[in-house]
Partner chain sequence: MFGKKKKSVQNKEEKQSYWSYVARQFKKNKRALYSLYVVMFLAVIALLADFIANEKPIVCKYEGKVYMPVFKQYAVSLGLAKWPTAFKNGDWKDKQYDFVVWPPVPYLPNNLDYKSRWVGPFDKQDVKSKIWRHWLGSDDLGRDVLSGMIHGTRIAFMVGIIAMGIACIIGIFLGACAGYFGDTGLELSRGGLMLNIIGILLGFFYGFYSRSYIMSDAFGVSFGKAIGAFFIGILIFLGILIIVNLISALLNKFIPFLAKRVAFPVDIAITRLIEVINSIPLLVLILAIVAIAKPSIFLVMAVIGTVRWTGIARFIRAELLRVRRLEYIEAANALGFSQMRTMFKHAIPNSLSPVFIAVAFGIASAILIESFLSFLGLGVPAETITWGKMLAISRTNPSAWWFAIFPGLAIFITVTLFNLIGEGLTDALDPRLKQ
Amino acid sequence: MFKYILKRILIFIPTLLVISVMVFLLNMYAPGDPVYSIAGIDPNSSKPLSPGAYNAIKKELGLDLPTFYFTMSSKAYPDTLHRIPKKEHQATLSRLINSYGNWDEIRAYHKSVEKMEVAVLDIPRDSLNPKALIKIKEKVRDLYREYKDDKIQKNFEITDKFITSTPSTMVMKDLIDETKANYAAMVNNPTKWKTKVPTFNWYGYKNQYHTWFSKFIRFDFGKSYQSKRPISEEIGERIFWTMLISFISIILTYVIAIPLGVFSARKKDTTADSVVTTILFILYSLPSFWIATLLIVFLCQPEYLNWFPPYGIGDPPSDAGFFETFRIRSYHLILPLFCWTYGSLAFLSRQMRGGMLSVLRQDYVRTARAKGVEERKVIWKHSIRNSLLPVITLFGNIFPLMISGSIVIEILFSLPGMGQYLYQAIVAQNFPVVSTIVMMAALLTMIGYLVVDILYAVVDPRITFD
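For the sequence just given: structure alone, the form predicted together with its partner chain:
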């Protein structure tokens, strides 16, 4: 059994690593530029970040590193593309590489666009009419984004149209010509074959994934885009409520479900059984977000019955005693608890009933009855243990169910827990928070499964690992 547990724990690690890679990928494909998000600046605003500030934040976030230990790409891609500062520029360059394959020319073109961006700021205001200046600025910035030939040509046409030959705009005009020449060189000497030759790059452990994951296991989850506070701090404030409600809910579930399942199994094929089974089945199928909505609409609104508060956890005055606080809190938590519990309660009771029924069919139960053991003893002493076995395993399934349930209920009742935090992060596109919570949910679920498997091996010695 020791060997089994050891094996089970050893398997935990690669699974966790694979999940972390998946979550990291999700994070990578998230839209937007994290540097702008953490700085709280809209990249399209009139005052974008200065290159220095941009690079400083980028370095702090570790985004100047390569993404993974290794990459597979085509020969056309330089292994230094990740050093190009802006995510947006990287995307455009990557497109250009894909269509032309000649990195040196592309780089030259990109550099001349960069020069244009600086030069455009140096044009004296009075040398051009303001409209033309704005137009040129806009088009130069567009060049960073465009990768299609016709669009770039159009950009050039417009800049040509608006730039006038005065001494103060000579520099700019030369730069435009240089850019055009570089662009022509890039388009006319494509090495597209390079994009069809695969290459394999090895970067070592100094990469974004490695940094992210090693920080994650030290509980350093980075900063939230919204509040700019460490995510671990925010989670610390919220995890208590989720844990508390889940804990009460799990206890309620087991305390009610097991006797109910046993009762229903003992009275099989009676009216009582069919009533209980039907109710349980309906409860099991009732979507909790519908029930929560119904309860909020009909029990918490002045239009109908105004019995319960519709949201929050209550706000007991600071001088309130324990009982007063308890009263206010529980008044707020009754409905959420009900919605959180009834689904898993129904699920577990049905499983318990099924487990009990199959045990009651066993020979040893018939033997016990035949030799005159009291019915109460048959059930609670001989049968319950064996029928509890599957219920133990369900503990592992209840864990992810609880996490999903917490999302539904916390959003609907505005409880300040992890589920609501996840939802707010998704709506606000706050990806560090999203990936942290996904990782934590996965980790908790895996630990749940691990504990259940070990428990099971302890309870039932027949289990072996295969």
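Having displayed the form predicted together with its partner chain, please output the structure of the form predicted on its own.
The following holds one chain only.
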């Protein structure tokens, strides 16, 4: 057994590495710009971040490093493309590289656009230039995004028109001429053959993935984009409630589902079995968000029964003792716990019933009954352990829920748990939080399946791992 557990733990390492790469890539290529998220500024705002401030935040986040240990691309691509600050600019440059292949000319064109961006921000407003400044800023942003010749030429034409429309913006005339010249050099001197020659670039350990994963295994999950607080602190504040409700739900589910499944199997094809089966089928069919909404409306509102509080975990007085705090908290958690439990209870009971029916048909059970063994011993001594195998298999899927929680239940009942935290992070594009929770859930999934394998051997001695 020890040798098997050690082997499984060693398999965890490459599995976790593959999962971490997938989560990291999901984080990297997700929509949105983390620099603007952490700065709390709309990227399309009329007052965007200055290039200097943008680069400072990006360096602080470690986003100025290469993405991975290596890249495989063509000779036309430089090994420094990751140093271009914004992802949308990198995407445009990649398209230009694929079209022309001459990085030096492409970079010169891009630098001249950067100069225009800085210059237009330095022009003071006066009574004549507000419209011109807005249009120039807009077209400069378009030049960062465009890669098709006809659209770029059109942008040049409109930008030139507004630059020459007021005396204050005329200072940019030389810059627009320089940008046009660099663009012409890029178009007229292509080296597309470089795009056909493959190349390999090695960056070493100073890359974004290595930095992120090495911090993760040290439980340094970074900072939240919104609150600027360490993610580990925010998780620590929320994980208790999710794990508490999950743990109680698991206990209730198994304590009720196993005897209920055994009872239904023993009473197969009777009225009692039909009643239990119908009730469980109805419970399993009802979506938790709908039941939660009904409970909030009919049991938590003054217009109806008003038996329970509709949201939160309660707010005990500062001088409240343990039992008073327990009473207040449990009163608030009854409905969320019911919604969290009933679906899995119904499903697990059906699995237990099927497993028990399968075991009761076995020869050794019929032999025990033929010997005159009491029915109670036949069920709870000879049959129960083997019928638990399907139920134990499902146990491995429960572990991740102790971290990820139930998004719907926690939102509807305003519980400060991990599910609500994950939902808020997804909506706000707070991807360090999302990737941390996904990685923790993946790790718990692997641990859960290891525990399941060990429990197999515990309940059925015939199973060995030699």
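Note that this is a predicted model, so its numbers are computed, not measured. Numbering follows the first chain given and starts at 1. In this text, rigid core is short for the largest set of C-alphas that superpose within 1.5 Å between two forms.
A movement of the C-alpha atom of Met28 falling short of 2 angstroms is seen between these two forms when the two forms are aligned on their rigid core. With the core superposed, Pro230 shows a C-alpha displacement below 2 Å between these two forms.
After superposing the rigid core, the C-alpha of Thr164 moves by 2 Å or more between these two forms. After superposing on the rigid core, the C-alpha of Val140 is displaced by 3.9 Å between these two forms.
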